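Single chain ahead, by itself, as structure tokens, in the form predicted alone.
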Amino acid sequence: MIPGADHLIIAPILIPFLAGALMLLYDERRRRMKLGVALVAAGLMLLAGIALLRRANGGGFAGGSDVGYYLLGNWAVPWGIVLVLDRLSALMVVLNGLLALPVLVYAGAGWHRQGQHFMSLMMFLFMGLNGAFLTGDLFSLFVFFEVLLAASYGLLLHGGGQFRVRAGLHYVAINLAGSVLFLIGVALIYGATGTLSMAHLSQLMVTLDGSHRPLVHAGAALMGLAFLVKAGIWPLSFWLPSAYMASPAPVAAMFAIMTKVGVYILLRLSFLVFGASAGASTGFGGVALAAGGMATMIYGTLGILGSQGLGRMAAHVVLVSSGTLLAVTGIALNAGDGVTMLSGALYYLVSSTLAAGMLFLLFEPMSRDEGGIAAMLALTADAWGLEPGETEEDADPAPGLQLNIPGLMTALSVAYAVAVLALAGLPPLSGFVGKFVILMGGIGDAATGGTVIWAFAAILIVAGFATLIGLMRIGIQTFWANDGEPPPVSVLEAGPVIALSAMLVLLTVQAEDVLRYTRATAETLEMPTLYVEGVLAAPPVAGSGEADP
């Protein structure tokens, strides 16, 4: 450890770590003591993503900055690896212990039985999603990228099962290709400028030679691609509705916001890199980010309206999500002042991350007596993975919580309205907000109030009716058309969904406060420079022992 260096930012990647290299000690009978490690580990991931957002948002950092440094090894920037903490990092990490903690808590009902070392693969997540939010360079990003995506491989797999193994494989092969397109990109920008640093890249592209900024351009259209994969944008999104359908519900949870990674990498670096300080580059992709994410919108649309079941209508609910985001991505950073846009998309991104997590958590309680369901968790021998010899009331793991409650269904059933508007974007909740402002504020800018803008929000609005008509249609067969008898559902179940409708609840009626915090966010990505100075010149730790390159 670094002695007088803010450790707390390293907690996030550091937390999970650990937690899951301390589980790997144990073998699979010890799944009780390994729920309550990953239980307590998320919770303190959580805690720590919240004091650093306080610290962002409150210039709690060196020198009263909003934005904090965490130099690894404690070499100076650009030779080292930095973290880097400000209020977009910061937001996302706290989004990624808000879903985490409730999907840890529904996989105690049986999910985490399925396989092996199913805990541990969650915790290695975890670690690759906050390192990949916190890093301030491309090479520990290619490296926290690819440590998301292994644990992601093992989980989706888990349980076995034709369908589940088919999916998995056009996952892994379809990711491993966006590795592949992802080296050759940070190779390109390296021999181009010499430099991964994110920040150290951004303050060469003014100065950067004719000959040199078409490698940088052709490096990030490599990579940009890589992220469009897995942000899933049409026509690159055929993987994505199996592959999420086809994974246990509490991990195509946490895939809602493995799919934000991708916008939320391609949303940093537009900006960082190509923003209004880019000289000839400025602007560089924001059109096909704005076309793809359209296209990505309209294709979620017809999906939404096209599909039958609950899992493949919430995979095309993600798409129109990340569709969104792109697209007002590539709007703003063409736009002469995009901050209301970026600001209302930050809130919609919270708001839809957590509203399709929890329409994940409900597909299985919600296709529970659709036949086939012999046992209390609705899980057959084949797809529970159990032993040789071990029955399912052996795989419970806390029989006091698995109570047949029929209020249970009662109140996923107002859980479940609450997530359909909220995606939709209806009147009174997140959803609507969110959108509400993406709108104003493009259509208020007079640089975007022109085709692009209005073709957007039609757009916009359409998939918010497709998503209400989509989804209404599932919850009255469910919840409303069926009168036999309300299938079993486990309190460890209900309780994450009611969680995660209630924090959608608390989004709205602190939509003020929250929307203060996305558009000073916003006004950062804009202006980058605060940063990129901030990184170039953090010092490292006196009396380390650092060596000087």
Second form
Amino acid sequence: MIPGADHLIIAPILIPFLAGALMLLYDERRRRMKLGVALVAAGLMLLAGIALLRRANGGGFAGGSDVGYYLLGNWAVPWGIVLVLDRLSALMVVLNGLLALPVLVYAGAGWHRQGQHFMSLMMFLFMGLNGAFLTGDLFSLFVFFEVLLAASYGLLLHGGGQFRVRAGLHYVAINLAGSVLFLIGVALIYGATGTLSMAHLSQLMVTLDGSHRPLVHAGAALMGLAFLVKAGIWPLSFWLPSAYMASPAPVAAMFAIMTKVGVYILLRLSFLVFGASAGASTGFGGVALAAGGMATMIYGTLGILGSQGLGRMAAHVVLVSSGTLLAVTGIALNAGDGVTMLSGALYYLVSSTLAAGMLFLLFEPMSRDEGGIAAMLALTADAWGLEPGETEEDADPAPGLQLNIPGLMTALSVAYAVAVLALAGLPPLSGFVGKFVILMGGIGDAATGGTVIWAFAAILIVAGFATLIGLMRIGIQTFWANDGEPPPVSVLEAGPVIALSAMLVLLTVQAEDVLRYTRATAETLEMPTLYVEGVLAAPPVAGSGEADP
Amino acid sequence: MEAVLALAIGVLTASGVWLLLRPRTFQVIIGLSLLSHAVNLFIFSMGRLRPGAPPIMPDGGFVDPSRYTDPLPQALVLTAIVISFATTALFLVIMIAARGLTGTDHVDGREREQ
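Would you generate the structure of this protein in the form predicted in complex with the partner chain, following the form predicted alone above?
Next comes the full complex, and the chain you just saw is listed first.
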């Protein structure tokens, strides 16, 4: 314990870690207790995240700063590992908590009974995610990445079955290969600069020796490749749809934020290391990110149009949103100025993560029983131009049909409409606000203007349209054209979905406040010196017993 | 010494990549192990090669840092070894499960039709 330090910063890592470890002590008969512990832990994590966000937004840290530090082991930077909390990491921690709570409630409806230690693995996943968002050190980033990946391997295989094990095999193999790239990149950067601290690295970039600069570039490119695999950039994204489809519904919903971890690290490191103050390296990788992001958007669009089931379609929707964020990062990095665009992108990140998570939660109840198969059959019938035998029944207007649908299914269909609107980017919901601000910033700023931004705008709009077509097709077949008995849905499953759609609506209503916050975040991203000077000046706490042994 | 180490890393990486691209799960896992060995050697070499220099400094008194080697890469290698060991073990379990469920050791879970 370091007296006087800001202990709240480490809380989002410690809370899920302790809860997860505690639950390992009990066997699977105590599921109800485990669910309770997990919910309490996720609630505390969310509360800690919100408290941190308020402080990051209001200059609540030492010296009225917006950036908080936590020196692990009380070693000064760059010798020790530091946790850094600024607006961006606070936003991501809160987003993690917002998604975690509904997902855990949903899992409580039955998924956590399908195998061993589901809740513990979930907790370790949260811990890895929060750690990756908070750390200010490259190697501890690797460690947290491995924590979250190891948890996700277990979660993907949760429930077992041939399809899952096969998808898990590919997922583990590609992530192990990605970790190898990550390590090579980190080692190259350490060999060339002698530091692993992100802030110190950012400071060293200006004065870097000419012969070492290419090594740092190579290291950053290899490391970036590892994050791009996670973010699912084309052509490194072929593992993603089958892995997301194979994973259990609540896990797939959490995976919606896992692609965003890759995006977050790229945002953080690109602007910190290759931002405006990087000397000859300014804007490194911007072109590749922009081009790759746009290629991902096109690939995702084609995937949405070509998908038959909701699961595969939702995975491609995730690809589109991830591609959008990567392209915006690249364009802003290239231009050296794109605050409005970035603030829109951050808003879009929150909105699309919540909406995609919701879609994965909806996928399972919607395709339960005959729902999924009926949708498939209807589609094949359309494709072949066949009428399924019961034409008379179809012709029957069936005025009483509405009454057959229980209230929950209606609520789910409304929630589905909310998710579709948010993902397609149609007014009045949050997706529209995000995309509008991205385009307004991109086209309005002189720096980001040009042919690239018009190409990006065209792809973005077409992708939104394709999302709309694809998801509406599935929605109509499931909610309207499905004349069978509606599948049974429990309150524990419908509740989280409704809560997530309420969050999306709230995000839209509070758009001005959120956008003000993301704008301030984008401004600090564009000015890495704030972060760097703050981190390097963070003083170790004096007078603690452990500081001088 | 540099040439020997560089060759060793190169051979390990090349064999690892080749095996990783093979269709049998056993080849994939051996490929990943070889790759992680190559990476561990690579991280180690990033602290500069210095024969006969200890990484740990004595306690107290004046210490001449030029007589010691960089301890950080060795710590990183240790962490990387532990993590890659654990993930390889996990991968092995998944591999055996896949073999049991699909009845084949092909990475796609079915033999390619000839």
